[in-house]
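To begin, one chain is listed below as structure tokens, in the form predicted on its own.
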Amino acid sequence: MKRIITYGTFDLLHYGHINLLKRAKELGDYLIVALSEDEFNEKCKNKKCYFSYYERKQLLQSIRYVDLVIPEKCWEQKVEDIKLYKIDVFAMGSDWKGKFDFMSDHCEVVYFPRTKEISTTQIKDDFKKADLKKEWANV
């Protein structure tokens, strides 16, 4: 059995996330998603999520490409996860290209091209712009 792992926050789940998960699953038989916990997002990634860890985990578990969701608590756990879950492929989006090359000592590393027309940051920015327009329309 070929095992793949990917990491991420997966907040405001969108079709770019689904593309990444689908491509990752196509690399093997079993896909593990290490989902960033809320505390890790806030303290280490400087991200505030719209959905809680538990809500994001439920969303990921409902996707047919995902076999297991585990918590990501810190940057350093990746090598331990590779060994514990007997990972063959470490897959990430190309926005992380080069940052995890050191993982190739433990497994194959694959970077997927991003889905160009969508991102969580873009969605959040679009909502902010829409709210501003709405506020100005009411003045």
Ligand code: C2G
The other form holds:
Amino acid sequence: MKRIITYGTFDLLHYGHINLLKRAKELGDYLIVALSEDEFNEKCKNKKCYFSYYERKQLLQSIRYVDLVIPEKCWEQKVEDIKLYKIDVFAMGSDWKGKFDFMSDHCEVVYFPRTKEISTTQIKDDFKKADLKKEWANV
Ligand code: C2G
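Form predicted on its own already given; the form predicted together with the ligand follows:
Everything in the complex follows now, all chains and molecules, and the chain you saw is the first one.
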């Protein structure tokens, strides 16, 4: 069984995330997603999520490509995870290209092209703009 792992926040789950998860699963038979915990997001990634860890975990677990969701608590856990879960392939989006090449001492490293036109930040910005337009319309 070929085991794949990927890491991320996956807040406001969108089709860019799904593209990544689909491609990662297609590399093997079993996909583990290490999901950034709320504290890790806030303290280390400067991200304030809309959905909590448990809400984001529930969403990921409902995706057919995902076989297991584990917590991502720190940047440094990756090598341990690879050993613990007997990972064959570490897969990330291309915005991380080169950042995890050190992992190739432990497993194959694959970077997939990031889905360009969508991001969680873009979704949040679009909603803010829509709200502003509504406010101006009511002035
Ligand atoms: N992604 C993508 N296309 C997008 C948005 C995201 O391919 N339009 C990919 C990212 O490259 C990443 C994964 O989806 O591989 C999850 O993205 P995020 O939730 O933004 O996660 P990130 O903040 O990159 O956290 O230790 C690694 C970090 O936890 C990665």
